[in-house]
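Single chain ahead, written as structure tokens, the form predicted on its own.
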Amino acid sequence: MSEEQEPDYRFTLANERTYLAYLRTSLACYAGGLSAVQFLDLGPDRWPARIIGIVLVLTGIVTTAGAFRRWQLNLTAIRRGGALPASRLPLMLGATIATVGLIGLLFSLWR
């Protein structure tokens, strides 16, 4: 196992803004999935836009653990001088989105 080290700060820093750009896209999944619940009139039962609702707050959820733990495990690579480690949580946030807007356009269209 190797020594940690002090890290250059611009790589800290690179990681830091990387982890509140995450944390900013929660917080937009949190109020799109609030709006979603309140505006939306996807039908008479609502049920469409509380699926989508839920979807994008569990979104917001996920994202904001996934980026923490991104956070942490980048920055003991940092540390350590070792290669970054590989995440899903940009690939999980894009086709969650990508799927919510397709639903929501479908469903649009359809009414």
The other form holds:
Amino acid sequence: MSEEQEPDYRFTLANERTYLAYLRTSLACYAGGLSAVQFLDLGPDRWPARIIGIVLVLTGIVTTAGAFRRWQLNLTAIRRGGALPASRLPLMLGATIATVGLIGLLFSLWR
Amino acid sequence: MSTPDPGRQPERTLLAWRRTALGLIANGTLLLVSGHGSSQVRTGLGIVVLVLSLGCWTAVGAVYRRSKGGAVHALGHDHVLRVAAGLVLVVGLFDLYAVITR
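And the form predicted together with its partner chain, for comparison with the form predicted on its own?
Starting with the chain above, the whole complex follows.
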């Protein structure tokens, strides 16, 4: 079980694509954060938009790091023929983006 | 595996790299726009990110052409993915700076 074997290349490539999909998600978070400070007009000062931007960009940074970790753990699991490790990354990502969306919506309605 | 599929998987992976490079380009452009006229630093960072993204786009294509077919295996090596993560992290830090100082 713990003997490591080079897996079918398709699994490695699929793992790599998953990792790249996470990288794109973090790039989208960055773009959303930048757009928030650039285009959102949520009040007399810029802070509401800025906080949304900071949260989104930080989410992206955490996602990048988490994606690499996840890729490594998955690769090890594939090589050992074990089960893929569970991860909180998708949950965390989804919850944060939903919260930011909700806050943005409330702000725009309130304004 | 029972069904050999040499062509599509590497190609899909290459396309995934390409989309990621496009995401980098989008971020570079946004940084450039966010800096224009108001902060030379943000404009500069935007240009840096754009140059890096175009480099990434070209490099991915070059590696793929060199290793045709059996292919994108070469990209699967640890250090290439480490470099990609590093690049995205750096862009993230630039974006963080841009968001805070905007």
